[in-house]
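Here we start with a single chain on its own, the form predicted alone, put down as structure tokens.
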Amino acid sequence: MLSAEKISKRYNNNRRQILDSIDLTLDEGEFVAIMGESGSGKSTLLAILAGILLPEEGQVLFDGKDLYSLSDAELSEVHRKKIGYVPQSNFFLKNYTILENIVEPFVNTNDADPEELSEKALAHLDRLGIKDLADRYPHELSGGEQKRVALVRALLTDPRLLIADEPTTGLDSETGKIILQYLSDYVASGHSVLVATHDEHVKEYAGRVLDITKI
């Protein structure tokens, strides 16, 4: 499904090597966790694998096609339907409700049905225990609630692969378990999940755990 070959990246300000010839593969139906200390390059690697950040060297293949050789329109289509991405920081439109923040990015696509998207969003929110927040605004939510909303947005179109950066960081243990079980259930339904984390609890859910310093 996903294959990274010889991925390298340096920070622009001091040219320090952050990723050096990384190889990684992810198969259909896998839950893979990449672990490592802060500053080890986990977030950078996930952004590259998601087709968000161009590597200096190497390629990222999704279904055999190099993400960075695709046109902007082709890559946008991949992001809409095949790869969901949740960055470490949450980004919401402050004047939109939670439901609007989830649905609006997809309503202008050719095959999108706003009513169907809203129903799916509410179903996901319900599974995560926050359906009652649908009509609230981002500033009214806690960090844990925002994390769950970001996941729902990324999964709204049922992408084959979800890539999530530190999905449980800064959360209480109970909220973290809710999110990890949600991701585990998504994998059980036939999808794939790749997370970057330093949360040891992820090991209880992931089928494969990789140390970023050894890949």
Contents of the next structure:
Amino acid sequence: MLSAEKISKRYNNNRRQILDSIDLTLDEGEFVAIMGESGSGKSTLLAILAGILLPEEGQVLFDGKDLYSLSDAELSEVHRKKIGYVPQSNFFLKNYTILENIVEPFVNTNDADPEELSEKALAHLDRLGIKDLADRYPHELSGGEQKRVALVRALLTDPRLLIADEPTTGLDSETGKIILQYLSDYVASGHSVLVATHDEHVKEYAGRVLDITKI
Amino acid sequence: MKPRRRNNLFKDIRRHAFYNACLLATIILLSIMLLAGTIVSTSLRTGMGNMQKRLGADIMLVPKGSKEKAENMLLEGSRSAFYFDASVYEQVSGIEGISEVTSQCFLKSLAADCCSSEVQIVFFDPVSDFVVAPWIETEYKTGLSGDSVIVGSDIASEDGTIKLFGQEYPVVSKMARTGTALDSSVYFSTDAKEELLKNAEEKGSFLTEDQKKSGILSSIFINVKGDHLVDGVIEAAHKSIGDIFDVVYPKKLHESLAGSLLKITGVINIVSISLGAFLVAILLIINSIIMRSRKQEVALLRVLGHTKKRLIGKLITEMGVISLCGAVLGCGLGALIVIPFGRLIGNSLNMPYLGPSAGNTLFQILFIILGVFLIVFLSSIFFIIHATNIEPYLALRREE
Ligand SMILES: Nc1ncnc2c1ncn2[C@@H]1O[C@H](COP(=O)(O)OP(=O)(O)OP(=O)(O)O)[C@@H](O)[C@H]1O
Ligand SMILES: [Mg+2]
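The form predicted together with the partner chain is what I need now, so please give it after the form predicted alone.
Shown next: the complete complex, the earlier chain at its head.
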């Protein structure tokens, strides 16, 4: 489903080669974790695979099509429906409630019914144990709660591929496990998940664990 | 069921309340300035254009000692009365070198039953006239004879007639607005003078001794032939009627006023251009700050599948709503300041000031709203496009 070929990346005027000719494939129904020490380029790789950071060299093929040669409209469609992304740092629209943060971005873009989207979001929040936060505002939430909200936002339209950057970092191991189990269930229902993490627990859930320095 | 569209426009504007308030304030100032600038300078210009029409004579002879009164009447329309003996006209009109000559007679402070305030009555000779005709606004339909009148623009006549001292006079034409007291004058043909004075006296109006005399006139307007000197004509007039008159130079009055108008509009232009440039610079700064603070929001929405086109449209709509509100508020405030105080502005500048009509003002306001939108659009579009073009991952990282 996703295959990256010879991905290389350096940042603008930085001589350090962050990613050097990386190949990676991910199949339908796979749960892959990428591990590696801080600064090794995990976030950079995930962003490139998610179609939100241009690689210097190489191609990212999603369903056989190079993400970076799609038009803006086509790439947006992929982001809207097929690839969900959870960034490493949390970001929300500050005067929107949690529920609005999850639902509003999709309301006028997808042909979905806002009521249905809200119900779906609430169901996700419920299963992640934070349903009662739906009407609060982002700044009132803890980091771990925000992380779960970001996960729900990325999952709302049932993307075939979910890319999550450090989904469990900063959480207690109980909450971490809830999230990993959640991702694992998502995979079980026929989707694919790619995470970057330092969390050793991931090994119990992921089908494949890769060291970024060895791919 | 078709999905309901939701509009978060105002919520999104409120999210950046502080910067958007700064933006709004700047736009309001810009609109006030643009509106005040255009209204004041067009009013001065139309006032001047109109005055030029009234000041179409090289010289105006008035009784000795009345120079200042006469000038004030020409410039500000203040009501005056001063008299020559009518025989003076015959003597002066015979002077060599005169191309056009006509006389007028003014009556002031006649309480008239047509009008709530007193009117100034002007008698002029339609045959030799060359000073009243140029500022008649509506064409004469019938000739002006002893029993009809032309009225200043402030004098209302519902049924096409006005009543003065018990007699009805059909209104055959109206003067262009001057923005001065001249707008409440009534213009008669000289033929009507005797009868009107008689009626006035019968109705109990107080007439001065001068006014009771039959052959009187107030001023003689003269245009001098191109190959003759104005001073020569004045000299000849002295010889012929003696030292009984002062000379007013209407065309020169206009020239000197036109000179000051040029200076004043020059100052207005310089001030508005520099203030405008300053405000545009502030707009640019605010827009750059706004878009810098919104980069992450834009990036997040792109990650969630919003197209660049959609985001640009959304941001421009927000700017558009703010600039519309600002321009409307600014024009409203500007109009509140400039329209009531317009006359005051004209007076303090010592210039003729003729405020634009309501329709004209509305047109200027629409024009300014459009212009302000364009300025805001141009001052933000670069930042908007830049923000939507940053790679989403890079913008999201900068948060940290
Ligand atoms: N925008 C940028 N400009 C320049 N250098 C950058 C930029 N983003 C990341 N880097 C550098 O690239 C390297 C990889 O960063 P990246 O965030 O991908 O690492 P990571 O493996 O995700 O680290 P962590 O585990 O701490 O999240 C780091 O050395 C970082 O300093
Ligand atoms: Mg990282």
